[in-house]
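Presented below, as structure tokens, is a lone chain in the form predicted on its own.
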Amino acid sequence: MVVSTINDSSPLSFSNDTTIPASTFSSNSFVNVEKGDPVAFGPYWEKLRDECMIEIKGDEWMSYFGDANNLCWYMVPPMRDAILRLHNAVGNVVTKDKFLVLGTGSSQLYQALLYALSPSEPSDRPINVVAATPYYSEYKDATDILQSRLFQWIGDAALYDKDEPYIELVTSPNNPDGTLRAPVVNSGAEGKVIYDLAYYWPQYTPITYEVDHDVMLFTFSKCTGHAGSRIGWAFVKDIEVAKKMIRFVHLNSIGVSKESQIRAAKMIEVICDGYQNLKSTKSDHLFFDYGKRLMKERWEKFKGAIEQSKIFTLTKYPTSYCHFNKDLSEQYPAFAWLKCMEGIENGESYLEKLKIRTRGGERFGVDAKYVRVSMIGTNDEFIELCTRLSNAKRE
């Protein structure tokens, strides 16, 4: 049985010395923490809205082409320069000797990579696609939706023992559980690895080294919070793979919106300018510093709520040295991965009774006792989430 006082308007104090302000949510409304909409960083961008203004005149950026001399011909030079500048500032990836491919979000680039890494000709044996559980819940659907003869979803990479070619997806830090990942397939077959590094940014995890792999995916959405711009990019070592990806984007959407590229380039410019002019920039105007403080504060409050309810357990994360922030730090993932205590079989159903919408473990290839909760929604959603969780009791 679930009991909760979800309309309590009083501030809450937890045993770990954190407090939650009074909630403004109606007791009849649902708190939706199922989605991964990264609007938590909105207040930062609101403060810098004037610095982020752009002007696009009626005759500008009309062409399909962004740079006809570039392999990725639809990418405009300011976008390319901004991406390289950002990674150089953060130090999270080796960009030298890589081809940069732009996409309409990393979701499009994922499908472009499946196409590019699959055999050139359809066969009776499509290449197998695997990921270690718990894996990102959209991988399976994004793989299966095309019903392709080139590739097929198989499931858990840790269980893969076929003597057949495969593509392994490695998300690090992982969505949903925030853990740092490496390939796990134990097979003598020929395999290719896609590294999804959507959350390898300083607000979520210490930057421990510059990642250097054959194929690496990034997304503007989780970096800055601008999910609506639909910008993603990949660093690719093999020019033939890069060419096939660009061919896919060409046929799928004839490139990427120039307006989105110009806006994304401006946002990145504002971030990088802040760190370039470090001595004259206010600390609350440094994006990754702001983001890390926000995520740290949320995680401390969330842990207090979970400890008070005594209904869930949380993933524990190591402390590592961050070369970007120059300090020892924990991880503060974009999602919390909860496991129900003994006696509760379905975490998603349990939280639904508290009017909290989440994404259950079965979507991620694991038991229904697990559930994913977004930590990057609005502040009001987060306050109400902690309030309802802390007041929940099991009888």
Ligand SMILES: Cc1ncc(COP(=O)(O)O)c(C=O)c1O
Second form
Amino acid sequence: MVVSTINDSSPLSFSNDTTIPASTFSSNSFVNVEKGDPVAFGPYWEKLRDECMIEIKGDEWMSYFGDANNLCWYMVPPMRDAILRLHNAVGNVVTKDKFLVLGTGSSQLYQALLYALSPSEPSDRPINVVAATPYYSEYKDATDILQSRLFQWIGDAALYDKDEPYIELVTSPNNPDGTLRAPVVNSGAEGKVIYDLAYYWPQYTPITYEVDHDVMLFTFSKCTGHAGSRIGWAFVKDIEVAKKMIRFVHLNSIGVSKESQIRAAKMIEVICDGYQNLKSTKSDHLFFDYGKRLMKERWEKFKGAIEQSKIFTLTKYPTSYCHFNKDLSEQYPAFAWLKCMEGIENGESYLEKLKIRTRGGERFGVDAKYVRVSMIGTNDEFIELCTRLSNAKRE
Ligand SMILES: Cc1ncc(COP(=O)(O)O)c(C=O)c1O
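Instead of the form predicted on its own shown above, give the structure for the form predicted in complex with the ligand, please.
The next block holds the full complex; its first chain is the one shown before.
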């Protein structure tokens, strides 16, 4: 059994028989739920720390190259095999007839894609980049930081009606609001779509079908919670697009850290071995089962706090059949997207007064009545967040 060193009498639940232990948070400190740092799954990995150990000797993985025979020459074979094995186990994407491109986080691959999907010559008319609001707040800054003559940020995809080529970003489930999305641009011009599937994993949303698009982005950060490893990958149908992305990664960082790849491959192997040896693995020792249970418990607690506060309303999510978990399930997004009730104009500053740090709607292209709250931070922060929300009184 893969997770054999876990003490069978104390699974990943705590004395109150939930996945959420009591908080030790100081009431004077700010609760910071502004960022999406996915440390919530830390207690799971802590229990599996021995199984996840890797050893890299002094002379190993020294080369820039990971596999000179692969188009993505800096990717090591264990990383490629682990990614394919994971998707095969989860059934969330069609990997056949696609090129796999590895990046230093999917953030690097986003930049690589902008480069690869833009016209090859700079022009006075850079290609327009759009995403339906509310959109992932980093897209805008990441697009405009170098003030490129190849591409430029335009904003809301739903308002795009120019007769000019464009790149549309579709994040599904969406950050910040968790909704399932499809392209929305209504223009006759030539458009290319980047699907960002960072949250299409069973702990956040039912896996309803195998997604199959020309360009799809994934990140290790939100899959297992190991954001610090900086591993992301893309499945790309067109070899010319894949080649341009690889050229970008070459010029930007000459590949992706081999140590990170080896570690990520190991974590994925541990997850997949658990599901492969299903009969001998307890359900809370299975990563996605544990992750889903944690997210469900957090969402139930959070909804209770929001109802008590009577200050915000929450996005509602549909129930669907999950082919991975083989059950009907709701979504448990990585972020909660709150809207202030009548009379409160700025959610972020309202919560700031309660010593809760959040990210306001304007960063996501909508108004300040909306606010995003991370559901994947530390347990202490999460418990304190719920306590402060339930105790909140309208001024
Ligand atoms: C939708 C989305 N895409 C991409 C990323 C970045 O992922 P990475 O850590 O792999 O750069 C995030 C991180 O929050 C995200 O929410």
